Partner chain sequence: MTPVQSKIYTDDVSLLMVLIDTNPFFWNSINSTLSFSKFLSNVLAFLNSILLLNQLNQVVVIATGYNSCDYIFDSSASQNHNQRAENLLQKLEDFVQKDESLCRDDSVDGPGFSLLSGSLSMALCYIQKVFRSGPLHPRPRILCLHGSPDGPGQYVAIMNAIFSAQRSMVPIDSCIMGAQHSAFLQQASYITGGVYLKPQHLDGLFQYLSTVFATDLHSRSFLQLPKPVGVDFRASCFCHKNTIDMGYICSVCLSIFCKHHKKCSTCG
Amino acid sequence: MLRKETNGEERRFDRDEEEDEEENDRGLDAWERTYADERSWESLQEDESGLLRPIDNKTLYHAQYRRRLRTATAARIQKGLIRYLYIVIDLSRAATETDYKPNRMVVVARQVEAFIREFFDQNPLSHIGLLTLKDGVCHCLTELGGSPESHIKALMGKLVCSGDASLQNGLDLVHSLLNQIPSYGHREVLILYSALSTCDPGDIMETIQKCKSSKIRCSVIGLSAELYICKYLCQETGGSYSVSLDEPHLKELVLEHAPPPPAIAEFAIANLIKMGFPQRAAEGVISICSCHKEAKVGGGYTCPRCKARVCELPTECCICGLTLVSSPHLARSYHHLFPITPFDDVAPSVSSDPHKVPKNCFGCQQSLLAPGNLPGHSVACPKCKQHFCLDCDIYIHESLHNCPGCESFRHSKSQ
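How would this chain look by itself, in the form predicted on its own?
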């Protein structure tokens, strides 16, 4: 009896200690627990004079960027340059949660706006459409189009949350809209899901199989927690599923969908696509716009087949159905097929030798030396061996898509 009582007292004391630890954890605020876990003060460093040196966030960001760049250019993979993407935004009651400041709806709208601009910058031949989930119904906010401003304007004017989200209704509407896309177009869906459940009228598994048979790539970014049905949807359709931790992480996850993904095997067959290159209409000429069905003065473009007027490019002629693009659009899409080779990091042993490493960046001519005339972080092109700073490395690979050192060497060789 005495041994049993002793064991019972020990278990009771252990339980009390665990409860005390839990109470101590609850006593910390969220921001205190964050700093307690990360221990960010250990990242501080001192310079040669004993003063605190700020944390080098630029180097950390550049390291993350180079990891993504190496993954994207690891192998030559055929990519789809003509994409038809629908963004499905969850505007149910779950979007009013305030774990993202000021709430999930505002944060998602902000990231979708940035994504739309980045998407059209990297995919000038592609189209985007917006759908919203609320009150158990999926609403079509904008049709597929190539105008970023019209999509953003429509989104910012309809930011109202209510009811529950229905994932099945969203997939059904997406399937009916994307099923009409020609075979050369790559069908994609990006779902920004805030809810922890889905209120569906039928069997969602059948809907997922319909999307799979129609070659619709579905990707989901969750804002709350991982859901099995979302993970199963992405696995079946070849998409990606991820859950964001905070707003910067959400931005990174959303922008990962801007570059064109690898082409599905059935779409990897080469196709010839008929396109038209319209001419700019003369200023001051009054004509009827085929896309807005109203008279407009000056500007616009004239379809080379049916002579109809359209407002912007790229688009599809509303009269004859011809795909209308401009030559710069094709040129901007070209870099996805032949990306620039990632630059090599300059080894510390090499950078410490002043005779081997130039003092200035070849691109911006800024100094590559850190404070105190110490060698700073730099990269080198594996072909022309020119050295660049971290900012120029990101600019060359994300915006310029040409190495200045290789281009200058090619130009001097031709002369």
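Heads up, when I say rigid core I mean the largest set of C-alphas that superpose within 1.5 Å between the two forms. Positions refer to the first chain, counted from 1. Note that the structure is a prediction, hence the values are computed from the model and not measured. First, how it differs from the form predicted together with the partner chain.
- When two forms of a protein are overlaid on their rigid core, residues whose CA moves 2 Å or more are considered shifted, and Cys291 is one of them between these two forms.
- Comparing the forms between these two forms, the C-alpha position of Ala282 differs by 2 angstroms or more, with the core used for superposition.
- Comparing the forms between these two forms, the C-alpha position of Gly185 differs by less than 2 angstroms, with the core used for superposition.
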The other form holds:
Amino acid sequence: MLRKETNGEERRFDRDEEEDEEENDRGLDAWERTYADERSWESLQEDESGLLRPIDNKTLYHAQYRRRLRTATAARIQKGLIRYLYIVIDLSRAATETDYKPNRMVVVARQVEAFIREFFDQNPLSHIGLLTLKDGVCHCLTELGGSPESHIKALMGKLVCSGDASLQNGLDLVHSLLNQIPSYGHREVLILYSALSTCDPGDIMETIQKCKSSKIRCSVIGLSAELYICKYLCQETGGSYSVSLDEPHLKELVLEHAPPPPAIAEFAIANLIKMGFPQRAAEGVISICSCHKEAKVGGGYTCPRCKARVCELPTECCICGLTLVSSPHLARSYHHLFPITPFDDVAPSVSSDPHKVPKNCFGCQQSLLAPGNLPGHSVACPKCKQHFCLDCDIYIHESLHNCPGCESFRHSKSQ
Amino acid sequence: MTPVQSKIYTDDVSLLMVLIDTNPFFWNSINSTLSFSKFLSNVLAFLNSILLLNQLNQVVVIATGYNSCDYIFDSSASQNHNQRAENLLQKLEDFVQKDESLCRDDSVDGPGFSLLSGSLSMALCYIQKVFRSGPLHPRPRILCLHGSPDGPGQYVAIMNAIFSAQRSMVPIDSCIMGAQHSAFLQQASYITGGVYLKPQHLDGLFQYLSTVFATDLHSRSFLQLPKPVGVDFRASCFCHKNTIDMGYICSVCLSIFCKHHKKCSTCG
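Can you give me the structure for the form predicted together with the partner chain, which would complement the form predicted on its own we have just seen?
Let's see the whole complex now, leading with the same chain.
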């Protein structure tokens, strides 16, 4: 027990003042109580040779992942696959606060960079644009584009904070920019807000109603505290509002916006979009590239309509405006359309029939037994009934999107 | 573990996952100019040479069958230090028999496709386990020895596996035994940065394997390996299955059509 014997005299003062905490008071200060409640050093264990065994966080990660999976329902909900997303970054005075190390602006820029890469990985047909809130006005940093490198380069070059943040100016600019996009696209805004106030020229409620009628889905991630106006904005437009506690939590919240959100059917009219599938030009062919405006040798793709050369896909042809994609880009979005079912938990029970639960994970051949030959945690696919370890479960649902069991049996229900 | 281990883990240690196609309809058909037993003797010699290249190299063999897929051999398992070839062949024979007993179709048109997506998924799960084992691990890659034709129903699953391999930076090499090219494996090797090869003279298979596929990932930058030739990324329309240059994509379900329609026939 952590009782501070030496400071007994000072302790009597505190005890008189904090009488309501007597039932909890073991003579400890508040900061000491956090260590007394969770004695993390006691969960360290040694193995046979006296070396420290790493703390088993597996069940904790798995529980977190299961929670995430349940909230992001895997049912066949229509998702908005062609997204036009504007990221609004708050570069006001509040972003120089050092509660996130080194300061909020750098942390936000880092997370936005990771988000942009993840976003284009999961939504190759979508576009992102960047806006900044500085000195009470909103500036457009980059136009809507499909190339992650150009956005990241522009962002990292302009990291200066000053002035106030104006939510209304940001929403006004987003509204005017998103009005120009085609009707089949889903319009979204993600605001990373560090300030505790907003400096608006007019009535922000009107702006929010304008965004709502233009079917723009606004989400906000706050870095300081919850603001009513942000909450109202997100509720009205159908977005999500969350406030981050620290950098890992901020990363989790930002990356939640990478997979496509459930789509509201009236928001985007289903349409057949004309797209081109260019072939790769033969090696050694010299042509003038339309994006860099200089002669290049080999590589590149030829637009099927106007025969201009482009360097990378997906892109819009500069000359004729045709959207150019390749079939793997479409295939990247198929796992949103055909999600795999979550696996069922299999509780480890000592009395279970040893023939029912296999000894090894079907995917990675890792032993499913806990140390000491006791039955350990595992999960099972409801369709093919194969057992997997917890790590394979996370990998399969977050990255692979294929159940190895269902794919390995020809006559399973999914084939 | 003694600290000496860290000095031996150089940058050319590799983990090779070999996916062997055991589809009996392909190996017995006219498309195969090599008998399965000759193929196996070439592959066994190749696997032994991989294990000789570096003391810490590891080889895992997964069989891609017609009805099922399974692990056949893992060189890091303790019982496989002696009599490697015997253990591998024994397990392979057990697998082929089990695969045959699972067969429900009485007659099959042509060679039929084998379950490549299943064995790719299993290989990727194993590779993730190796990544989790700590900071010192061999660099993994996948080699597909494939001959059966592509099964169109597996397209989505194979593309998912390819993108996951690309994210984990695992190259997928392919060596085609059959008569025709495999579009899926061409795309796999192109997207993940692996090598695609269709040998012209299959009786010299060991020579192709040891010159093209035996080098570890670090040393590949010093070699001139076969370049990808004309990978076709065009899509096929859902209505006629023709490859098209320009098409119409439904914004909701991403179905591809060659002509403009008022409504998407897949999702309406």
